[in-house]
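The chain below stands alone and is given as structure tokens, in the form predicted alone.
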Amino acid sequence: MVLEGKTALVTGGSSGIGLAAARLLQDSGARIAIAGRSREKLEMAAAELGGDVVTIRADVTSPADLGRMKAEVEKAFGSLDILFANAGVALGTPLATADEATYDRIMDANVKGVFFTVQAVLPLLREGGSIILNTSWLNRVGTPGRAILSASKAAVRSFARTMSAELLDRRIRVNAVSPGSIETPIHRGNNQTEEEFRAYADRVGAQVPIGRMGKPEEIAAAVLFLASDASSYMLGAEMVIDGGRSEL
């Protein structure tokens, strides 16, 4: 197994891309810890993953939670080889109507949360470890109604470069995955039926050159690549997995 003997932490690991990544990293031999805000969702994810997965209830916007997350990872593993900083939010913010509370919610989760997640667990990361940040195809295009979300993800893309430069002496690689429109719970509306979601997925998929929305497992495959030695010559890079939406 390519990650045999490795340890990994996935934030936002109880559903969607995070859960798919945790499953694939685990299947590839790594010991896994997942963090999320909902204890119920974490327990459901742990039951699905099986094995000795470690669950940590933590909100990445809370310094106290991040400190506790670091302590629980250290207690469980001692040290860490892989961090997938995946937790974040996605909200529409039309220029004419977006309010300060929504701005703060997006920036706190997507920018502050990512930065201080990395800072919190950095003392645990072994030399030669891998940090993967989750940005978005939106950081590469101009999409109406997504100004704040796109800016937050552009900041994360920048983190991959600057953090890599800062961690060169420890040989810790920082790279980013940039998903397109992926079929995850973040795209599902409250009380939305499966039929309604399929209709939504078909509409969104029609906007993508490849003709469909992506699957969480397709992002997880990129996370595994960046976590493994197969990507040992990649540093500060961005892997775009968006069905061609930002390129064609």
Ligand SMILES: NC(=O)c1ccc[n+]([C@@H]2O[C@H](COP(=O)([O-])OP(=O)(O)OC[C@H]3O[C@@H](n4cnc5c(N)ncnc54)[C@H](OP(=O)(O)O)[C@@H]3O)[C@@H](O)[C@H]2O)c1
Given for the second form:
Amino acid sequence: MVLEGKTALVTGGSSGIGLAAARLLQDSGARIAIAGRSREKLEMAAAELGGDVVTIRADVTSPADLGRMKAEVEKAFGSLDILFANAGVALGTPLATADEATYDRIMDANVKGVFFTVQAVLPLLREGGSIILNTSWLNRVGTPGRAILSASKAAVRSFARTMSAELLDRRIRVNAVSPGSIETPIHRGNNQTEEEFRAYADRVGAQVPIGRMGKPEEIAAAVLFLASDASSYMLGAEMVIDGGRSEL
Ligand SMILES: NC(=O)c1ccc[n+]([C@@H]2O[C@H](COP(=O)([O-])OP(=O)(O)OC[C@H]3O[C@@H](n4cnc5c(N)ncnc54)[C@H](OP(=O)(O)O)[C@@H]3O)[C@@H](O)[C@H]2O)c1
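Having displayed the form predicted alone, please output the structure of the form predicted together with the named molecule.
Every component of the complex follows; first up is the chain already shown.
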């Protein structure tokens, strides 16, 4: 198996894209740790994944939690080959009405959280390791009501370049996946029925050249590629997987 003997940490590994990536990395031979805020979601994900998945309750916006996350990964694995810094939030921020609290929630999770997640686990990362960041197709386009989310993801896109340059001497590659609209719980409203969600997914899908929303597994496939030596010549790059939405 392509990741036999490797270890991987997936933040936000209890749901959506992170959970699909954790599953594929595990199926490819890696030992997996997943992190997230909700212990209940982590336990459900671990039960779904099976095997000896390590679960770590950590909020990526909290430096103390990130220090504990690093310690728990070290205790479980000793070192780390792969980090998928995936945890993030998505909230609308219309220019005229968005408030400071929403700005802080988005920037804290998506920008500060990613930066300090990488910093926290850096001492554990082995030479030749791979860091994959989760940006978004939104960093490439102007979509009304999404200024803060899009800017947060543009910062993450930029991190892939600078971090890769800083880690050249340790032969650690940093790249980003850039998902389009992917069917995950991030798109689900409170108390939304399955029928209401399907109607929403059809509406969003109709705006995508390929004609549908994406599946978490379609992003996980790119994460696996970037995690493995198959992508050994890629540094600071962005893999856009968006059904053509930002290209056509
Ligand atoms: N789905 C899309 O259309 C799409 C498109 C582009 C980019 N993305 C990006 O993909 C990533 C994953 O999103 P998803 O769609 O898979 O959503 P999701 O199903 O809601 O998963 C988000 C994951 O992140 C965790 N999380 C959120 N805030 C956290 C925090 N402060 N600390 C630790 N963990 C946190 C959540 O667990 P807890 O709530 O328990 O903490 C959950 O495991 C995000 O960065 C998102 O911006 C998604």
